[in-house]
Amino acid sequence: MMAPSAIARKARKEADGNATAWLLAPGVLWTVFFCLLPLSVIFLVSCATRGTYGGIVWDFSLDNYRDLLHALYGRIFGQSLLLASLTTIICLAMGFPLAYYIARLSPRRQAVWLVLVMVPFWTNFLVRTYAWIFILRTEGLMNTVLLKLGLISAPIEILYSNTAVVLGLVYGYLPFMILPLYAAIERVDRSLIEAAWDLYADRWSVFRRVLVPLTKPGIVAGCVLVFIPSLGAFITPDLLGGARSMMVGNLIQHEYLIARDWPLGSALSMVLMALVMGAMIWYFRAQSAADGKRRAS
């Protein structure tokens, strides 16, 4: 027989699992219904065939990704990295010091600047991408002000172009880097850099040896807040871009809304999806290794 202890022990152990089945069980259901469940659809569809006149035939090939190899799908595609990485960088690079300058300020002018850079959010996005539109087109207020003041002879042409794309990208997702690396800034302990400061350290030994080791998960996760809605974004591309500068997200929109091919549309978002987490799986990974060594070193 068992002792009391012991089977209170497993009495115990019981209750904290049915207490932990309890509090997984809605967010399993959530990811399931909400997540895997349009993913499955998503995926079956993208192996079925479009309809004479639209709509889904049930006839399961993988020639909808066998078209993806078109060459004008790769240059659609790498034109998305390419400006999706842009963003980023551009993020990154104005989000860090607006981000350090923040912390290091009082507690009451950090929530004033937190509000301000909040504060975008507040207006729909659709139409804070319109107003670029009156800003950035021929007749619009930049323009208007260059002319002006004598800066320019003739109107720069931005409007429509992979220039205004990048503009709009990193207008509407500047505060996505902002606020993690602010938190990751915040959290620095100001005494690490005045050690640096005292070792006779210059600012780029402190930036590169204290400051971007120790805010390291806020620039990955501002850099991951800002790429993949960059990568897949269809409104600013679509609005600020127009013909010329068409992204992935755009052209799911076109097959599914225009071409009314819901299979290829479907297959072009799984493979959207793989690159993306195909991406974050190998930095991470490379990441784990890399701090291995280093613990191991």
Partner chain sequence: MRNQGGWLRSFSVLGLAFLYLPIAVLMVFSLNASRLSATWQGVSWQWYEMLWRDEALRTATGNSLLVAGISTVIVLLLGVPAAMGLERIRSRWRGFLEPIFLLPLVIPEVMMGVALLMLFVVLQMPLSLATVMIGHAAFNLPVAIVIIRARLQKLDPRLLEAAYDLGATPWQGFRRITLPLLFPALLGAMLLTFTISLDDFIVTFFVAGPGATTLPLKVYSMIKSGVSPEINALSAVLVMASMGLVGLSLLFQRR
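Nothing here was measured: the structure is a model prediction, and the numbers come from that model. Only the largest set of C-alpha atoms that superpose within 1.5 Å between the two forms is called the rigid core. Positions refer to the first chain, counted from 1. Compared with the form predicted together with the partner chain:
- In a rigid-core overlay of the protein, C35 has its C-alpha displaced by at least 2 Å between the two forms.
- Remark: with the core as the superposition reference, the CA shift of G54 between the two forms stays below 2 Å.
- Superposed on the core, the two forms differ at G150: its CA moves 2 Å or more between the two forms.
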The other form holds:
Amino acid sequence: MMAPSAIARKARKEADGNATAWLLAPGVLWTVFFCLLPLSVIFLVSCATRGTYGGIVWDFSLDNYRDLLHALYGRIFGQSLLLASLTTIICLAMGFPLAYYIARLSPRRQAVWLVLVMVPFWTNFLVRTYAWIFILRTEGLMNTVLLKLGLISAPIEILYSNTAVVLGLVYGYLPFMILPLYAAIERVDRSLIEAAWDLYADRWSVFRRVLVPLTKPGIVAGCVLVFIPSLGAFITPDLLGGARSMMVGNLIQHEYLIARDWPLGSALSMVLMALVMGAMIWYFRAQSAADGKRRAS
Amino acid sequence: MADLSIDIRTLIKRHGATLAVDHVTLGVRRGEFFSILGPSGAGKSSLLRMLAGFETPDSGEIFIDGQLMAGVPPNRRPVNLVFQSYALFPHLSVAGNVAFGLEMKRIPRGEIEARVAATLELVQMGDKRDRRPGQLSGGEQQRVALARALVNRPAVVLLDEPLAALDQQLRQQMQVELKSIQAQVGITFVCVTHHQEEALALSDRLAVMHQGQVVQVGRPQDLYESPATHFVAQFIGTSNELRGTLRDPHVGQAILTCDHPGLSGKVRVAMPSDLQSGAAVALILRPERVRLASNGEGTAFDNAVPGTVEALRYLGSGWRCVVRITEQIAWTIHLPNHANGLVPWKVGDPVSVQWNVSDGTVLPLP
Amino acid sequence: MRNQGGWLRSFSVLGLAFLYLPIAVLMVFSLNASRLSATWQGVSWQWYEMLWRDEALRTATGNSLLVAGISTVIVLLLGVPAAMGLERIRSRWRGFLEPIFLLPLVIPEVMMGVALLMLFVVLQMPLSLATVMIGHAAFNLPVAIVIIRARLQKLDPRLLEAAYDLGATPWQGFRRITLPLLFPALLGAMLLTFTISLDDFIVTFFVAGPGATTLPLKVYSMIKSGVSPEINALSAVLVMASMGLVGLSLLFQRR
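Structure of the form predicted together with the partner chain (previous: the form predicted alone):
Now the full complex is given, and it begins with the chain already shown.
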């Protein structure tokens, strides 16, 4: 015989589960409808065929993916990966000393510096990119000043080049690198560095043998946070890049809105998504490896 | 049964494979200060949470004020809990915290004001009614948590390790206050604790829990003077023990033959009526029930065992003396302070440890 | 690393200068009287006056505020219960639902834009301000969930138990305990999603219908047609607005 309290308990557990389900249902439905469903649609479209005047003809094939093997697309993907990697490396090189400096400040100053690092991130991305046009263009601020000072005799042409794109990307995503690095460095016990110092390590060895291994999860997080948006960048190459600085984001936009080849654009998106997922998997592998190590010790 | 505030009948609660609460049957009388005492993991927290309604029993019944609690959610039970961490609402003032329960019951505003003020006076927090919990010391938070429960005039106030978060001195002071507040309001208090001194000092009666079971219920002096099991004897107070086998029962007495190497001579003990000759038992002796004499003197006591003074610690009220009897056995003996804090022995002196049959308790070993 | 102190400090200050200099330059030159904007010819507020008179800009600003406001409301209405649900649910289910909720955070913005565009095309929903609102709510939902959950995890579950013990129903517990304690996080989430929505260009670019011009779309088309002191002034206004919002959110979080 089931005791009355046991029945009550079962009923309460069910009621509890029901309440949780009702809490989650709207959000889940929304996400399924406006995130998972659109992604599935893109996948379907990527296997369809372009109509004569744009639009979609539901004629399924993998032709779009085969078309992507064309050298032009390969070059753009390669360039995107290159520029995104370059951006990530520069952000890491700039971000690590900065994050280290912040992490060693007094708590009060740390808070101030972190806010200062965050504020540009809150500022409109278009505006921040436009600022570089204003500075870098032929008759822009940099050239005007340098010419007036007599440091150069002819304006430097940086705008509309890959250099300008990388500069813009670094500028845009540097805070994404600094914050996770800061969080990781801040957690490292200062006495560990002093211990290495005490055990005859020089500065470089302290950095390479102690600091880097201990902050690896932060480094990986920062790299992923910079790499993913850089890879899919659209505004920066569109505004700062030249005719030859096209990145995947611009190509997708071009196929959708100008060439109106939605199936091809969708196939491009799927490849971009695959690259991003690859980066994410790498990230989670590295994080869980670090977690495992922490748990083991 | 009308005089019972809480009536628990064969309550069972499983946590995974272990029986957290194992066939517990317990009655708490109206208006008494009742403690549930046990080491951590004994199941007392689980029992408390079932009384409050946060956990549901696997079987058995709980009656509070004669009402069956099965299926009654925490917000409709006539009990209020003082949490171990106090769980004061950080966004409400002291008065706001205390008023919370009354507001939930939709008591008229004026009455809430009056009752909150009176209860805060009772716990001596009347002057801090507008403070936030974060601005209070540990002891003050404890008082607010207590007031928040008392103000609802529940049938029972449940206290979860009420003094555990306080430092030693505050703890003793709060013990006295808790007891006097309980006496003033006359509400049944049920207190869960692992701190035996606290439980003995506060409670009218207490239950000792061990591995999910209630092993003994009684007044503090009952538990101390006549523990029902070896566990209770060890858990409550300091106990000296001698293990052995019962032999030669004769008119209520028996001989304990010891298994300890290096202990010669026979020890006379009371023969428990529920045990047979040959049973493995422990003789329990409290520190203040044993006397010391210099070695070689004649004795008027039933038993005498030789030993060596190993340590002496002055307590003011007397001396705490550790006497080494064999390599494995050292007893703690309380020597009352009779004159000027002097004792006739020093560390290393040979002594004779003496007691009467009636001073000891014989308990079967598990 | 004692001796490195000076070197690190200068490097860090330079790094900060790198982050702020371009913005500062824009703000200074928005006051330049010259139309040839790189040379300084005295202070003037004329570009700000031009902005003020620009009817199209005013419409775009109105659209942006409307989109940000409504999408933020949607995000909070969906996000608060979802965050609470994720905290209550059993871990096996959480492991399954969590990645779904967080997915929009890792999808490249361009892809989010085209995916939503394709959805609306397939569903034959006409592009309008409404589609922009949906898009913004879609990528802002995980942002709000992350912030609210971080706060929920810090809440002591005993507080809710204490409320129930004192006679509160689950709804009263939510209203009187959870919600007030969650308030700073709600405000933070609100300000962040509002700002992100206000600033979003890419997703808007793909899903905005004709006439549904938001402020970033307007800024983009202005930039595309060349550098002008009017954009400098507009940039300065946007920067000030963002900083105001950040200041506000910091102020509330401190309390």
